[in-house]
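The chain that follows stands alone, in the form predicted alone, written as structure tokens.
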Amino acid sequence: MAQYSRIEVASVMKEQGMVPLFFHSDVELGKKLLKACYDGGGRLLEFTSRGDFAFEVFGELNKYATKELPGMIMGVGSVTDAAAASLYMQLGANFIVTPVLREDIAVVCNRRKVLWSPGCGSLTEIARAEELGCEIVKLFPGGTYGPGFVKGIKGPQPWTSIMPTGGVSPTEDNLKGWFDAGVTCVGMGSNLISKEVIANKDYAGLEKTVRETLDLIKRLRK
């Protein structure tokens, strides 16, 4: 069962401004990536469900986070249906992220008061997601739409909280564009936890990048 309610998770997303995300089939490597993000100040991690036996890997990572990393909120991304969402919630997922808007996922997450963030690409989809109780909408793929799309949405719907994923990088120019447009937080995958970081096992470098990126987001919000 989730340790954090959807309101608690949404609050941390808004406070931190960034959700790191990754997938790897190696549990021990995953633990080191997770700890590097945690030591850098990150308190959210989206494990993307993109490989065979991904649920088993997530279960082990979540047990590790619960025991060793107090305050770390683990969630799962790339969830495609209600059955998968339910499975991951049984393994303790505190939030569910999806590539598309699925009402069946909304129902099972709302029943457990677990935050769900559906991938949306139009104002109509965003409005429907909010009608279904969504707190923070995922804009996906973010790089296709860009900050201008966010700014356009915030005009008629200033209450909408948006998290772009894809097309986000830990540079000042990139993040300034998104946060100036009005995003609540950003999802960051391979531009943060890169293939090079994983191949070289550069956990210290990842910790440093996470810390610097979180500090940059704080500065850009002032």
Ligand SMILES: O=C[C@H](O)COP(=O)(O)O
Second form
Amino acid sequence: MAQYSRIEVASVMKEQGMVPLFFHSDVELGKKLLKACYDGGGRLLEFTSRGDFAFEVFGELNKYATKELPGMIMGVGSVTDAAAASLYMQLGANFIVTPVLREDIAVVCNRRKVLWSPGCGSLTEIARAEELGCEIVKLFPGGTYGPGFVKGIKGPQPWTSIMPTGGVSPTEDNLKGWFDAGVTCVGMGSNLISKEVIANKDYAGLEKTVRETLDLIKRLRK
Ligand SMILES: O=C[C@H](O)COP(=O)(O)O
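Following the display of the form predicted alone, present the structure of the form predicted in complex with the ligand.
Entire complex below, previous chain first.
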């Protein structure tokens, strides 16, 4: 079961300002990516459920993180149904991210007091997610909506915590736009843990980018 309460998870998401995410079916490679993010200062990561053996791979990565990376919070994204959410929680997922708002997933996560973040694309969906107890909503695909959409939502709903995901990149221009608009954190996959990083096994490069991006986010928030 989850090792961190949803309050702890939400607070690390907010503090870190970024949720790195990836999928790979190779456990050993996944451990190296995880370690690079951790050594770069990351303390929370989303493994996306996007391919063969995702359950097994997550189970192994979570065991590794629990044993070798103290304080690392592991969650699962791209979860599309309540059965999968339940299984991932059984494997120790500390949070669940979904591409769409599904009330059955909200129910199973709430029952176990596990933070869930649904992909939303309208103010009506966001409001419904909050009624169901969502703390941080994922704006998906974030790049399609843009920072202007976030600014618009923060007008009538200043309490809403938003995590744009999809098309976010670790550049100053891109992140400044999002944080100036008032996001709580951003989700970052292919522009951070890129195909090139994986193909070249550039773990040192990933560690450096994670460190620099976390520093950049701190600076942008001042
Ligand atoms: O839900 C995850 C997103 O599809 C990741 O998008 P990204 O690779 O553009 O960061």
